[in-house]
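For reference, the chain that follows is the form predicted alone, supplied as structure tokens.
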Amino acid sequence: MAANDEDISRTAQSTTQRAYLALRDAILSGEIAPGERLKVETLKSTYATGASPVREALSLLTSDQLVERRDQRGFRVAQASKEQFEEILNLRCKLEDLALQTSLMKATKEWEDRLVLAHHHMSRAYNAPAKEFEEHHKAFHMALISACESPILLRFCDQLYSLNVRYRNFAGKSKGYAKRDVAEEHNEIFQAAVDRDTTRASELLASHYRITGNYLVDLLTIS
């Protein structure tokens, strides 16, 4: 491939990546609602890009299960439902429990240093803009399981995390959610992990995830 062809390829990839990340953020945050139709022409204007990057971004989001391709009718944001949330929750609890237990068993000083730093950054970001906090929040949860030494398992956990973010944002609209002490939940998980208390860390992490489900009970109209 000629040098300028490589430049064109990189530019196309970066344009697609920008469209993908922007659309992904809008879907995860709830800015674009579940079931909403995604028109290529509208998205071209919104994100100031061409049709090809938008279509490629939509295809990537379909692989992420955040977008649904409708036969001959284009794309729409994947529907949200109680059943899907429960499936995501159950899979996440099982897979992350496996990853966490393995991570704690294989934990090293380098792993602990990563976890301490991730927890510190997250702790300082609770009052930051949502996107900034989300970045540090995800880094903390992925740091917990990062020593499991299983790239495939980590990839599944990463995907389930993203699928769950939409539901966590829905739960955040529930009455009483603001009273939830998320920081303390994270602190307890962090301390149990640092203490290598596998049983307590597993219980706390599962509880942390299932509490979110409790706040979705009065929001089942998203089904």
Second form
There are 2 protein chains.
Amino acid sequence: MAANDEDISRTAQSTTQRAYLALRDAILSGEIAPGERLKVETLKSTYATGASPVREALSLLTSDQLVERRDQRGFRVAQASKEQFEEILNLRCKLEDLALQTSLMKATKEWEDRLVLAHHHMSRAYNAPAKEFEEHHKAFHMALISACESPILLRFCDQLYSLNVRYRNFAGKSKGYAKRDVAEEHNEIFQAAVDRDTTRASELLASHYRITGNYLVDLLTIS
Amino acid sequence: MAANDEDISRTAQSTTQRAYLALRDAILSGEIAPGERLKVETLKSTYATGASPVREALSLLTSDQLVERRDQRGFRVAQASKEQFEEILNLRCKLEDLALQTSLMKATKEWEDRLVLAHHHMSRAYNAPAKEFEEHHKAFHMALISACESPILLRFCDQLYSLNVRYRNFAGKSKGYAKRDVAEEHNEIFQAAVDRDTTRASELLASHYRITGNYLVDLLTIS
DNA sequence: TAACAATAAAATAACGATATTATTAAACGT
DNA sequence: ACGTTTAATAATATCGTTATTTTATTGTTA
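Having seen the form predicted alone, I'd like the form predicted together with a further copy of the same chain now, please.
Once more the chain from above appears, this time first in line as the rest of the complex follows.
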């Protein structure tokens, strides 16, 4: 569910989709804290909808590992920990590396065009509101690996990306973050990708994740 | 959702869980064909339950990629294709290899005990009913990687395993299958694992998958 | 500690609105 | 005038709402 739903986030047809996206947003942004109970009754009124869409949305979020279901005891926001953050970081490095290499191997003209556009749009959004930048940032990272021709792997990466966003938000919007030299790192990755320099792109992407990760891990207030 | 629910399959408390497991079983076994519509009304009577549990179960199966949801057009069993089978095969090799290596690296005494038992139970079940063997077979493969200390990765592997089971059932219960020399392959993998021979275990596991995969791909009746 | 009361989750049922699919009838061109 | 296409209608099913019941957990009090 985490995959390819962003495009319809605005025009979400079904109430279930709207509830799912709104709730996910609230959890990823930290608006609802880890461990907090998610009572269907409360959510019903918050999102002005019935019980069925809420319960379905919660079910979907359970599969995204953003919500935990304790049998007969309702739903709660998934717990977060430094260990999990490191697990996610690690898996992202491994899985995206795999996806990136495959993607570069199978790269097409259309893929390159998609990447160029995604990179351009992200570049123009560094100073945009966090939420808007986030969208473009994700689009760029997904574009990199989008030629790997493995929908399942892409879905896993998408899911991991979302989980990671949550931790990034836990670390707070410390000013320096986006400024550091993320932009330059992105540029180098982008360049290596269009050059089809697989090994260099791989290294750059992994180091990009590890640098950001180590930077974030110190800011995490959770255990 | 695909993960760690087997242990409660018998004593499934909630109706939702029961419906989920029953439906998943029906899909994995091929009892319900790919593309077939899943009408809530029909399922309600089939599984003797209400609409809410059925819809929640379908939502969960959507996240497992076993069911597709088309907006306003209800649910259908996920499509299957030779391409997807190969994708799953590939991903399984890559992800389980990663998990296996990590698992062997972090192997503990408890892990070894778990593995020994799982292998023993599987060995005694080669001639048991398919469903029973399947349970032990999965337990063995999961035990191999269970020390990797990455719940998310384990969940991915679990999901892929399930998806793969579906294709194995598509190929039909051709007699020769379990007999081939799967048993011997399992034994060798097992031995390499307890010996902590990472490279050998990796190679054996991958070749185990590829051999079985190539064997199955010819039997697949689908495109 | 045990029994009881309060709370909330899980499930059922009945209903209404909306969208899709199937059927039928009319219009059109060859 | 016939067959094909198009349009309108009817039937079906999904989606969502609301209300109610059952059941399990939690909190309180003797």
